[in-house]
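Here we start with a single chain on its own, the form predicted alone, put down as structure tokens.
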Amino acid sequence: MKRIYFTSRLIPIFLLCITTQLSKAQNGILNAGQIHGNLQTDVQYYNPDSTIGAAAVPEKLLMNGFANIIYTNGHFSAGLRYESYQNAIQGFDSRYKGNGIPYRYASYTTEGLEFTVGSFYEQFGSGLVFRTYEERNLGYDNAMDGIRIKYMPFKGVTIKGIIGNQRFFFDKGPGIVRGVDGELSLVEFLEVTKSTKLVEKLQNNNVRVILGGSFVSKYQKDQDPIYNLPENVGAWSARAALGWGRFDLTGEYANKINDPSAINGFIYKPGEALLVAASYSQKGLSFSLSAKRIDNMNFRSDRTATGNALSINYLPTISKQHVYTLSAMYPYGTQPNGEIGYQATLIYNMKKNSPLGGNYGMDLSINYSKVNEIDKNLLPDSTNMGYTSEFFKIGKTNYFEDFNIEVSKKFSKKVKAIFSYVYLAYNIDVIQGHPGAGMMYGHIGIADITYKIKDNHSIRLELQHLYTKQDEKSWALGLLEYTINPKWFFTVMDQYNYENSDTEKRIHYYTVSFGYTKDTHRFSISYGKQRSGIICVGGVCRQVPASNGLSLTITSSF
């Protein structure tokens, strides 16, 4: 595989070029050109700690760092991202190692046409057949390296085309990804056709219609002596978004031809996915309902890839993304081999001076989601098809269930609070891949109270409790944070697994941290213990090992 990063010998040459261009810009040769960007460094020092299972780290200190540098001048832009892993912080894939420039691009836009060469991120529709993006906290980056074209021949019509390879740490993946996407905004397009009366009627009734479709294929040479593997694998999707007044309805269906891979056990069954959502909103009230079905929709540019590497598409989760520590302890990860689920959310604002709203009003949020396996009828191994499945039939095995209520209320000019209750059912066998671990059923209570001492000074108390009879049993958490806006914060936290069946594992996971912000620069330092577990964002997860030590994060933008 061809390397896509610059060696350290090329860094001075690049910096010299940038300096030269800046000098030219100051002399007026590059009119209106600008350079901007951001950088971040995460450093962690590790202490071995047998009580929490934190092994010794040979380097003692590990570091992740990056810097984005972007140049813009009129219709032209170019940029790069320099990354450094010395070595990667624990929990990130060890194949992130060393220094390099894995992301660099140049782009030009003129008369509705945008042309990009090099690295880029893109998404077709909701991402069921194609989405490339970066999620730095997960160590996830499946950027394309090739050519992208966007064209708007008429108002309301957008056409995209992409071709290239995907990022594979500091290399490129072996597969070639090709795709095209088209989208039509009906009302905008009718304006071009001068259908004035129809456009006015649609606009007066606040009608919105957007239609779209995508086709993506990947090519990977078949070098397997056992399987007759397809070298070209295609996937298509069709989508629609309809709106009328306060109502919105969206849906997308995707289908993929036979794509045997390491994830699905090299079966030849085609894959499919359906994602639908409906919502209603008005002042003080909103309601949404969504559902999805995923069946054998793992789609990667390398059929042997596992983990978070080289995914071509994105399969979103439809459960709430919790932000509090104990409610986020058991996050859901999308199951590409098959799942069916739904989610409903109600948000209601109780007005000021109402019986429940009081002097300042109150916000109420209720959310429920449930995910099961799809119904599967297993077929003989000789067919290589794996199974059959009725499209709308829900399987018996429960993967995940989440019911939560959150109340936000301001009691006075000085006191405001958030109270939450969460019920979770979590299939550890399936989601974390721990056979025999069974289900976890948990009840979580959270109180987040902020007291404003005086202007710019506040103190926040956070109390959390997780009650469960399964897994590691019950947890309690307390956090106290003092903030001097907009520059300083100081935090102490203790997370205690007080009911673990193994008394030696009834451990206090304490953390002390503080941070300082000045203009666009932010520094934060923390010291303490981190429990092992998984973190997920949008259904994509990574494992975080237990650790004990000091961490430093520096971020800045310019």
Second form
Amino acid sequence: MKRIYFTSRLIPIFLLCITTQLSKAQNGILNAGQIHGNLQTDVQYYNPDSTIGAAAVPEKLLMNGFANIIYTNGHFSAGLRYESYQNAIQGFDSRYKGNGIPYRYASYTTEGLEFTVGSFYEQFGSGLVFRTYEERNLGYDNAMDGIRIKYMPFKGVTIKGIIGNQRFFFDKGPGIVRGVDGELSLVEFLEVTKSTKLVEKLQNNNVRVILGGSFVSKYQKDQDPIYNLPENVGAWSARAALGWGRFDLTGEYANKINDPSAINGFIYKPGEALLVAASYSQKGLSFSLSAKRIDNMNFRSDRTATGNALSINYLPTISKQHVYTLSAMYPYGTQPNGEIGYQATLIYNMKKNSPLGGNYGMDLSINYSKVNEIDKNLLPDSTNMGYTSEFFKIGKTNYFEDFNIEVSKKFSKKVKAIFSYVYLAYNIDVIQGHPGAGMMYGHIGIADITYKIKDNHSIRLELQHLYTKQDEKSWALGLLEYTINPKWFFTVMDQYNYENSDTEKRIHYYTVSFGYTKDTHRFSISYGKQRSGIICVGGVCRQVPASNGLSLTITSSF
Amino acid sequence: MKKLLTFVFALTIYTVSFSQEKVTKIPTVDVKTIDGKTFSTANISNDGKPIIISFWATWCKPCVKELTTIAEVYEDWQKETGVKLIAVSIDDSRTSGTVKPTINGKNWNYEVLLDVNSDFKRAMNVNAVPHTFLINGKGEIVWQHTSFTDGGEIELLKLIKKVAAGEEIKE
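Write the structure block of the form predicted in complex with the partner chain for the protein whose form predicted alone appears above.
Time for the whole complex; same chain goes first.
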């Protein structure tokens, strides 16, 4: 008894000692040591609602949460992420279950060398052969767990090497992924070699040359009783970024050896991808053009994986990422088995006091993109090669087309507005994988008007309309938001599927929400109905089922 | 046991977040300049004057709104306080090619860095964009804020003036 008393008395004293020691140390040698992090919790309460097809959730309440903690001290850094799914919110993969620390790392950097052990995210070039990435709000995470070395032997030269397994929910994928990447920034490198005259000439002409190349390979044991599957699959890529004055030209080409997988239907055809972009830009005006061709470039560290799991590479979509609800209702997602497309964008800033610019100027942007199937000549099944394809030939099937204009203008000190028009052609069959659903052709009009009542009070009105004769037919949306800067916002929204051929489904999806932000702490609560659909962030998409209920989100960083 | 762990974990976060002295420097991460060169964030500086680091993306409406709003008054701010705004784009390779055309097309005069795989975003513990940091002359993060609504720029300017005058920021 006495002993316990003694110990319990001792603890606070002991703690006090530590704290004083620590604070002393903080002022001294460990001054550089810092701890910081961020966290997020999403809690959702579900009401069953058969009218919108929201299934009953047996748990009634679901929660996703995570926190990152990073410690840095001079050249050393270490961190971890705790994740908790009680159970995962609807729309997230149910394999996210329970709690754990799936992400932890330590890294050390000294002159030109960086060494990381544990979990890491990395990208080679534009990601065509390698990118590990996370998007917590979509449940996307293909982090590597292994070792990474980054080395800059000279200015302008970067070499990276990686090896490890990829994250698979709270587990690891079966394959081993290894890769190297090199990049050379020519003008910077020439400075090192002291070719001063040449460097001066290149710099005076504003010439930029960056070259790079990668090789990535995965190993996965072949346990197939019938097929002889390649256990080691290699992929390489070469890239260049060239610039001269106001012109920029970038490109990357990638190639992968045969890699039969669940996604490509276990064919032995090699894969390839090409991305090119050219742009001209000066103050107030820019024009850019990009094109791409993807052919059988699904690359995962498990040949049987589907969905968003275990991707080794990233095949960026080339179309505008829409942000308004109705223009984002039909988002495009890259077809890894094959697509060919192009995009053009013009951005123009009309100056203040010009005829169209008015007193405050005006921004105009026009964007067009189109994606088709690649040309395919099917080969007999017995060859297991799938098809042959002519590189530059565009296939017949239209996957996606998007033409949009956006005007953003400030009318007075109090009134600002954004108007946009979008034309979409969307192949539901292919993009959402619903054979027989056909094409959706839509016209969308959006007005987003902000009125500043006083310095810190403003009101915003969004009116959107989607006109289409296909799928669920036309939609109308109205949103009103009141903000008291910088802390509060209140929003009411109604989204109405007023023309649905099934009159039972002509539903108002209303939501009310409010939020409070203080510095980096943010709380938001919303109540209402959410339609089923696709949510995309940063090029990754997730299917969300319909729901009705209350949701709470808390984010914070420190 | 699991509950206990969770509790200890929550407690750690609590203690860490509230007992930490607010001296935080910018972490060192490699990003790219707008011309594609590798750039270490250790080299971010403004000769002892304040710096704003604003995380944004071309597809993020409030971010574009924030940067457009500040662009209108940026020259005045610079003259008054010597402040420099660094716009860190978290656009990935889908849209990173449009960052340069966007800043030029919109006529913004900011220094721009590309954080294509969100390494800097992670190191700075940014949950979502827009997220804005204010850094004092000593390179210490003295204030940060997430989200942008109209009028936010007025609040920010007040803080920049304080920092430029060497005053401390207290809530």
